[in-house]
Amino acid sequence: MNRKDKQAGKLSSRNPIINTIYTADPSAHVWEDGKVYIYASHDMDPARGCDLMDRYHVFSSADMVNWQDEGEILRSEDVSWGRPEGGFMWAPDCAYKNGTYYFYYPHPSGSAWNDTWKIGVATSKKPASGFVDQGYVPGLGGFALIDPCVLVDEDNRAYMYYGGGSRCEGGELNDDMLSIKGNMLEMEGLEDFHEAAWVFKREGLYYLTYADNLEGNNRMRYATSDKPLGPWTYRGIFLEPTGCSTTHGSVAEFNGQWYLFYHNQEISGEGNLRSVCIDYLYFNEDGTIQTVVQTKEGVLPAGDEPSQTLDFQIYEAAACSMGGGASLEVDEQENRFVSGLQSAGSYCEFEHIAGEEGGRAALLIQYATEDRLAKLHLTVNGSDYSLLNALSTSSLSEFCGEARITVPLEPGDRNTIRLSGGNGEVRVARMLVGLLDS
């Protein structure tokens, strides 16, 4: 059985907008398709402090309210320089120039993590898919710098800028976008500078934004420049602390729309389990920025609808093979589900799932929960993909609950997905697959 999927409808994005995994630090950019992309880091599920974060994510959205993960793109393994013990995958930036998209992102490349931190590029020539890791920036790195984010300005030439242990540098980038011209400059004029240094242009005036000291809840701050390495001129506070014991955000304008995109710890209680959120961001007519509203509400569709109509192949929870307490039941209206997933050591697996050629799937998770927060453990072919969020549907017979997420299959269709509970009683209805490569 199939269905058409195209994710359209709703009234607003909801803050946080990703809620399956938890995601933070988003870097969000408008590509030549017309579309938005949140790079972001990935808190792994469960958190020890920041050291597990790892393997990064891509989401695209056609109207900031509908949005499509689209897979993960880089994790530590992949980085042969990087630290033996992995982790440590922190907030990233995305960057095209010239045909190639250029991803950058801070990573250790040794044991002793907050010594030795490198910005790690990888390219494609895709936006969201098809990375491959280029070494690390020469020159740069060291104790506590981090955050990279880079801007290709209208002339098209390219600066980077990060920062850490309350110093922010910035410089040029070579035409190969590997590479800087010279040297890095400390930037000037910055009050109560941390990290989270982005930097963006609106009208002909510069803007960065960081995130500041204040202890155990940050606040993002500005300052403006009629160039890009500065003197800074600083501007005030434009985001109060957003309920988590970090703040890191970015800036993009879409279809005539300022944004702020943020996160929170809004899910998980936890400030190692963080969620994006986006809320409106507007300006004063002397170019200041006005404080930022955060809401729940998130924000209303810009754009055109969602183009992409996914055909998902249905798999009936019927149709999965149970263990460790697990079981198939059928409620009142025939609806048939599998249960007992409360019950450490019980599964469900969905066995000979169609991968066709092989490449990025979405998964859709159907399911019914009254806990407040539940969650599932996802393996494919037997690849660890950490723990999926299960938001309360109110009942356990409400199967309105819908996990989302992108993974690789393999060619043919003797691919197996397991969910493993033990994490909250969630009962599993059906999964969905909606091939993304052809």
The other form holds:
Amino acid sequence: MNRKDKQAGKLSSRNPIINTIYTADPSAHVWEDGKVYIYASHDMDPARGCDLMDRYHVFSSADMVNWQDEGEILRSEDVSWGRPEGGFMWAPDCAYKNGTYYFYYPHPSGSAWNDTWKIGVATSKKPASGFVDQGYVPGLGGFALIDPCVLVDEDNRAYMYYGGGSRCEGGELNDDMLSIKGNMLEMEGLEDFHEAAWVFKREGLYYLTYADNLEGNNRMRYATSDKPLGPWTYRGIFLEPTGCSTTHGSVAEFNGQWYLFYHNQEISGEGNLRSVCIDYLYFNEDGTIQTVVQTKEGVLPAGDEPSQTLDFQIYEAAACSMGGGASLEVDEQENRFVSGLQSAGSYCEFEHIAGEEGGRAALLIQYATEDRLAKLHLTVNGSDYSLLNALSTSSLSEFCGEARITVPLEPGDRNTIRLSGGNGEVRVARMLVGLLDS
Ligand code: FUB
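Having seen the form predicted on its own, please provide the structure of the form predicted in complex with beta-L-arabinofuranose.
Below is the entire complex, every chain and molecule, led by the chain shown above.
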């Protein structure tokens, strides 16, 4: 089946834009292929504060409305110098220079996580796959070393910013993009800085945006400068509380329109299970930023139609093997589906999934549920991919729900994908599998 992946005729992006897994701290960039990419952190479900955050995913779009999960690019297990217990993969960023993508991420190097933060760097020749860790930027530390952000300026010089605990620092990166030229400097002129630094440039003016310290309800503020490392002039608040205890955002221009990427807790209602959103960002004539209006509609299509056409192979649930309390049923509309996944030990297993040469595969699991927030536990070839959200389709016979995630498959046709229950009753009708370029 050749299905052009227009996501169910969406007229706008809707917010949040990613529903199947929890994503936070979005860093958005428009790269040379004309697409916009979001590098997000991943709130693992269930959460334990921010301790278990891990497994960075990248999302891409050619039009701001249809978003493709490009899959996982790095997990704590891939980081040889990292904290032995894993987790703590917090807000990342990505930069592109001289043909290489540099993925920067904060991660502790020891069990005493709060005293051992480092900024790791993984590199790839591709924007959303193939990243290999290169170690951490040497010589940094001494305070909350989190939330790195990198600006590559028009003259190809690159600057790194980071900070938490009320202190923001910036400095120039060497040409290798892996080390700092000279010393990091405290960024002067910011008011009430908390964390989440993001720097972008517009019409020759540098903007540094950040989260403030408003108790339990951080807002986003910003400052401007005519130099990349300040001093900065404080300009005000441009994002009011989202309802989530943390706030973290990035700003990018796509096809002449500016956007704010941020997170809220709309799906989960929990501050550590967050979801990425997009809304329009407007400038006044004098370069100041208007308060961003947070919407449920999100943004309208911009730019080209999605160019990527995936060939989806359909695997009917009717052909699954099942265990525990799971069984195959047929309803009055002649939908055939697996039910009973919610009872302990129940599962359905899609076998002989074709991975061809092996590599990334987009999974679309079609389901129906009446529950507001049911979950499916996904296992691919025995590896745990944790909980996927199954959002209400209003009725148990409306199989319009689609859980979407990209996972790696082995070469050949011996891949096995297992779904078991989390909370809530979810009926699974089929799974579509589309192979992505690796
Ligand atoms: O996501 C973990 C931390 O929460 C980030 O590093 C902060 O910016 C806040 O969003």
